[in-house]
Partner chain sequence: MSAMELCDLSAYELAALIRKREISAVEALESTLERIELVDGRPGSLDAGEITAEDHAKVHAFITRTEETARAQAQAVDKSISEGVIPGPLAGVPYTVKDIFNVRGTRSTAGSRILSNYTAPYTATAVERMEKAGAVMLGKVNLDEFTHGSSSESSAYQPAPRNPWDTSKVPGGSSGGSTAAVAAGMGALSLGTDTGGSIRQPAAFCGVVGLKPTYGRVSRYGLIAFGSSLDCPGPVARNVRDAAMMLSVIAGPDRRDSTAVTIPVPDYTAEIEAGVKGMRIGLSPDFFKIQYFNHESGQMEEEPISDEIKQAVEQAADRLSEMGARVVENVPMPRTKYGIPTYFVISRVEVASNLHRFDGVKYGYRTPVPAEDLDELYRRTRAEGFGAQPKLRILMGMYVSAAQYSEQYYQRALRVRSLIRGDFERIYDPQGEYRLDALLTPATPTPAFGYGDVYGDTVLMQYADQFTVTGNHAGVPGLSLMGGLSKERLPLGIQLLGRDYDEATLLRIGRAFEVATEDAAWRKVRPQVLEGLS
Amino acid sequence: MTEYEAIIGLETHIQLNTETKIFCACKADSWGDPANSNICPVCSGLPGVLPVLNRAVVEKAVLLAKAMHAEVQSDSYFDRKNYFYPDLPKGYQITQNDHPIALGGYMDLPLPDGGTRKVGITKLHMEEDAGKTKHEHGRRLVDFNRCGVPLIEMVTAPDLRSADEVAAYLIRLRQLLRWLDISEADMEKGHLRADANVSIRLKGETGLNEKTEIKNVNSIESLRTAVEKEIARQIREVEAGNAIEAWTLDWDEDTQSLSKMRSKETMADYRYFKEPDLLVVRLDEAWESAILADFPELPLARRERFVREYGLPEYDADILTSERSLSDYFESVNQAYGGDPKRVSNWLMNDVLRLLNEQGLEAKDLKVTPGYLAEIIKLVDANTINTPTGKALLEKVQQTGQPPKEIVEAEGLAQVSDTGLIREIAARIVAENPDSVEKFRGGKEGLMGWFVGQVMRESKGKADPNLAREVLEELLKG
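Supply, in the form predicted alone, the structure of the chain whose sequence was given, as a single chain.
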């Protein structure tokens, strides 16, 4: 049987989370704004206007270049990319071509088998976004709100080998962009857009064959599906004796299908030349040092450190480094707790993450400060409160922002460890449920959990569950 392998590269457009656009003072993020409500003479391309570069765009580009191990250039230039389309009011896009902000680079992509794949970066440059067209009531309408939104275009080498690797790369890239706080990286809002260049070859070959480009995909899962479908199509075409043509393909989310948009453009079609209205971007050593002064430990490095330093399982470390503020929160709680890091990890992964998901928060937004969570865990460890009360206390602290010990004292939540009181409650439950007692003594020992639950209910969750079990075992088996 003939074996093929996919050769895939990605072109990603990353919308930077600056306050203003790249060359004017208009608001950068216009998601949800009325059409054409966030434009000015500069970004709408009126005659006689001049662009002024947003300094923050350069700084965020340098951060990403550093994270991607790219070589930041001291001098870079903007160019004009010429093409005519309704959403491009100037008739050209200001971008970088010959002398971009950074050269080279790579991302180490963890693979399911435990290895990594080095995904090379062939382009990393700054540019402005174009507008957006849409069809409505038989007319084609243009919204210029996105014109001038700052982007970094980053293109990978053809180093990915499957649709799953494409998805894994985008997940890691999205994590990195949020970690560095340079983009919200929400694909549904267009903050992160990815086009896939796909070709196939016989396994063992080294050459590159004709490729197609998949566009207009707005989620990672949809891109995974689109790439899978295109790989399967190309294999069918080759096995039928047909040549693969260099098409640009459009993804239809409703029908989950690809269709031909046009033949792919070439570099010559764009007639690049230097942008005459902008000076060289000169990044001297002092400016670069200031940008990188607080450069953070990156997620993969922190994940490895969590395993090595705290003895966490790789699964825990991966979850806890999925988002920077959660990662920082874990370390702060662990420092305040001073005990087993795995115990802190369990609380975060089982209870804090649930709270964050339910309330749509990030860890840095919690009223349950790292110190408060450490205090709750210590109260449980000391048997001052039981685990169910601790979980409920977490919710109460988040609601009120009060210290855990104050809530425990004010609401009388301390655990009941009085053997006499627990025996009194247990004896009453045993006396009131003779059928269940008979079934338990007849071999249905799983009912012990039900009996313990009844004691906990009667004590309003404050009984020591271990002590309740001991007393019940004595009453039921005695």
Given for the second form:
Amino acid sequence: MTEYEAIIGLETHIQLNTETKIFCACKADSWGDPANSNICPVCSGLPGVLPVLNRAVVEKAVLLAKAMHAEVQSDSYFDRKNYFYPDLPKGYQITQNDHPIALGGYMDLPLPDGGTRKVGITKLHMEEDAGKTKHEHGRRLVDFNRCGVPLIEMVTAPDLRSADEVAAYLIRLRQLLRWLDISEADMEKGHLRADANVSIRLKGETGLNEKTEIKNVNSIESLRTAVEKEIARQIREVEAGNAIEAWTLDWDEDTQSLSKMRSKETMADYRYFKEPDLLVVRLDEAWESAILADFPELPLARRERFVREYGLPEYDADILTSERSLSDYFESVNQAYGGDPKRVSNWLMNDVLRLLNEQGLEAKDLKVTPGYLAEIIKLVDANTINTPTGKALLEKVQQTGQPPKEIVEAEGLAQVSDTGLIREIAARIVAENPDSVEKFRGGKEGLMGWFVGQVMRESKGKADPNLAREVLEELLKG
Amino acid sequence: MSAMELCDLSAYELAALIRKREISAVEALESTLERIELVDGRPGSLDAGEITAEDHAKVHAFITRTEETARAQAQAVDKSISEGVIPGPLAGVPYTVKDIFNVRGTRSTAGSRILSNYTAPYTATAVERMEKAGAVMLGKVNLDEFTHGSSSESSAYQPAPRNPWDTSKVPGGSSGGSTAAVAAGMGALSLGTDTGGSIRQPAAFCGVVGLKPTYGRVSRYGLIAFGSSLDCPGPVARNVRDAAMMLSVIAGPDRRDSTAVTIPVPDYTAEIEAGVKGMRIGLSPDFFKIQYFNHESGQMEEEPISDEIKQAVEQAADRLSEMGARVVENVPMPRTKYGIPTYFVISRVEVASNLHRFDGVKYGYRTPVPAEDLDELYRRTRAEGFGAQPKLRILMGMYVSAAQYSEQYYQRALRVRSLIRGDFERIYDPQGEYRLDALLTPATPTPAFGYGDVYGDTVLMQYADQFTVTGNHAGVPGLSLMGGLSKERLPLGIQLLGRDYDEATLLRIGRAFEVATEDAAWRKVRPQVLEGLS
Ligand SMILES: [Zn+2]
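Could you give the coordinates for the form predicted in complex with the partner chain, as opposed to the form predicted alone above?
What follows is the whole complex; the chain from before opens it.
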């Protein structure tokens, strides 16, 4: 059977999470706001207005460029991209064409087989967003709220080889954008938009065949599905002896299918030229080093370090570095704890993550400070409380914000390690359950767990389960 | 000679009298409104009907008059002064605004049908600064549509302005309404714009002072853009001191315009009387001929400029020399001849893009014909809303910036532009051969031409800007002022071109020339429309 490989490149638009728009003082984020409520003469393109560049946009672009190993340019320029559309109030988009803020770059994408895919970046520049149009009752309505919202357009080389790699790239990109506090990077809300260029070729071939472009996909999962379907379609076409045409394909979320968009007969000429209303963006050394002064360790590097430095399994390291504040939290707990990092990791991976997910929090927002969590783990280690109590304590600290030790004292949660008391409870249970005793003695040793559970219940969870087991074994076997 | 009215006083004189409470701002305003009544005729409108003989004798500077807000402003100034507070250096001085600036609550038409119903929701920075300085706005004055012309005839609002010195002549353009108004006593000052000569050329035609400041010296915020890299708002005044006062008010950085420079603004009147002793003022042979490309022969050809203008410039050089300036002759400015062709490309590319926004979707004119689809809405709106000049310029701009032609035209024009800039850098270089403080040139090749004589020939019209346009390419300041009167009793304009941000030197030279020619016979002659006024 013929083997094909897919050649995929992604064109992404990243909405930056700046306070204000790129060229005016309007609020950038209009999520949930009424149409045309965040607009001014500048972003709605009234006659006579001029753009003034928001420096925060440049700063975020520089952070991303650095993270993508791109070459940040000391001088970059804005250009006008001219075209007519109702949601483009000036009739041109201010973008960067000839001299963008950064050149080149790549992302090292870890693959499930342990290898790495080097995904090249061919374009990284700043630009303004356009507004939105919608059709309603035979009318075309325009909302300018999104006009002038800052974007970074970032385009990859055709270096991705499967739908899974597309998804993996976007997950890594999303992680990075949030890590650097550049963007909320939510595809569902359009903070991160991705179009995929897909073509196939026989394995071993080196040339590029005709590609199609997939547009309007609103989640990473949907894009994975869309790309998968398109690869399958292209293979079917080629197998049937048909040529692939350079279509633009529109994704329909409801039917989970792609359909051909109306194609334009001619390539648009945007008549790019340098935006005369803006000066050169001059990134002098002082500004650049101020931007990069607090440049953080990036997720993949941190993941690697967690494995190396703390001896964590890859799996743990990956999850703990999925989000910057979680990985910071891990390190702080670990430092306060001073014991086995894997033990801290277990607490985070099981209990803390569940708490974060349930409450929709980030680790930095927890009332359980790293110090408190270290304290809880130490209490369990010292057998002052047992593990289930420790887990319950975690929830209580999060609810109240009180130090764990205070709660343990106030609520008398300390573990019962009194052999006499445990022996008394165990003896009562053995006496009250002759059937079970008989079965145990007849070889059903699995019942031990049940006996221990009964002791724990009777002691309201405070008994040291190891001690209870010891006593029970003595009583049952003796 | 008719009696001087308050409206004929300079801004400097008016402001002083008002400040000293010798006259009131309201009196100054009423005198000016009376003058407008007498000489301006009907304001420009879209449905002017037949242009009558009476129209031919009037100036028609205005599109929109704002008497009511002007009265309120003047009363506020008087009230403030009676309370001992001087609102600003131009308190009570009546002025006009070229209708290319946005003024909140005022119709802002750009001389175009496409903005006929447009009321600006905000005020341009330069106008805002005039308001803050206490100046009283009389209204919005006429211009070539979107400033596209050198005669003001292309306005969609007719009758178009006429030259107060001879109403059969054009006032020049595109700030023709501004210069005609100032020449005829309809406001001591006017706010104009200069993209290729649009302040200096009409100032020369109307015998007033026009200053194109250095690019970036005055904020462009609120100025409806023509050539964004060339546009300069600037003063039109009756004398040099007034222009200096107005520049001091409107110049300076603006957080809404990133191309407005942050260099501090001097008081331009401070050194104005300091004279020209020791200054080096150049004369260039390249400014004493018209050079143009002959499409039939394929050659650059030359024609002499008007003898009278040539003499006016030479006489000005003599006067300045007598006052102690060193006149440096034969200063080469070899790229002057490329000014117009280069301008034809760069300004058109920028304007084609700048005019994209007028699409009938958001504001302004929209075709009344129900459109089948969006493209038809655009096409009809723009076909009906724009006049011939914007259309020609859009077409040319689209062409020379198209992907396949951009290198050949637009990119090349940009390179020529920097060569033109090089001409200026060479003559002002303090270590160079010429070390000039300013270049003295004719402002225009001819005095005002006849109404309708050139209109329709876009290329010929553009050559009226031959001597002014290189200043826009280079970004340097230029001052246009009256240097004499022709036998036909038309003003002859001379121009001083200066160093970046050195308007002060130009104003100082201009003022010295005024002093030197104070008693010249031509200084006593008044514009035709003012003759015989009681
Ligand atoms: Zn805005």
